[in-house]
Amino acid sequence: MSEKTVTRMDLSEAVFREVGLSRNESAQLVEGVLAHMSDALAAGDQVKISSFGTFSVRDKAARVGRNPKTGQEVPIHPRRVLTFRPSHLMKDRVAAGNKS
């Protein structure tokens, strides 16, 4: 399995090669898209990208947890978490990539 991580620089380089914008314009475009997505998620909106997946924010309620070492009960505070649900096309593509 590959250990490569796709970075912002990789994305802007791909935009540069595929679209033909300058490197600066490509980097600004990628930054703008990511900023728009993170602003929407911070506001509690869903971000749905067709054929890729859906990013959403879930509010988790407070609950009582347990320290596995001591068995002592510990309160877990309410929080917001980011979730990603891949589309069926993305799931199929990833599964097909594993067979290679």
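Residue numbers count along the first chain shown, from 1. Keep in mind that what you see is a predicted model, and the values were worked out from it rather than measured. The term rigid core refers to the maximal set of C-alpha atoms that superpose within 1.5 Å between the two forms. What changes on going to the form predicted in complex with the partner chain:
- Core-aligned CA deviation for Glu73 between the two forms: 2 Å or greater.
- When two forms of a protein are overlaid on their rigid core, residues whose CA moves 2 Å or more are considered shifted, and Ala35 is not one of them between the two forms.
- Annotation for Val64: C-alpha shift of 2 angstroms or more between the two forms, rigid core superposed.
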The other form holds:
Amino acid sequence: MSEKTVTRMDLSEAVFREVGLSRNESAQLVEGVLAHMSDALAAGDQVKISSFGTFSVRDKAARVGRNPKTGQEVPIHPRRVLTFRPSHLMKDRVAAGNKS
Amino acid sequence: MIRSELVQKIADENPHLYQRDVERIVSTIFDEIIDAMARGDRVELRGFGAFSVKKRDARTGRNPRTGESVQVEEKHVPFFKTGKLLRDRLNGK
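I have the form predicted alone already, so could you send the form predicted in complex with the partner chain?
Every component of the complex follows; first up is the chain already shown.
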């Protein structure tokens, strides 16, 4: 495995290569996509991207947690968490690409 | 929100772009993320989250219907961890 880290810069570079907009505009478009997805999720909506995957917001109930180091009980407040369910296409491509 | 609604929002903000170019831009972004994970790379998008590849060891599975043992090979699966900023936003912070 190569284990490189891909960032926003690499994504905007891909948009730049693929569509031929300026680097600056490509970067803004990547930002726009992430911002719209974040806004929808923050509003509690599900974000479903066909052939990529589904992001959904789940409500977690309050529970009593424990500090594993001290054993002390601490209340964990109700909260919202994000879960991502990859599409079949993503699962298949990731499995095929990393086969040893 | 589904893919086409996301494309529409980006198109509305960028009236100088053709709809089909916006579709290509959105597809390029998601394809690039999948390509990276298929190479075993990690995709880190600060504030949003990080996509990575996790290894699942080979195991002996069981067909729940027949109870028969089956050998499940080692495989790699996609994983997403929410970024701090987005996690805080989900909780109204």
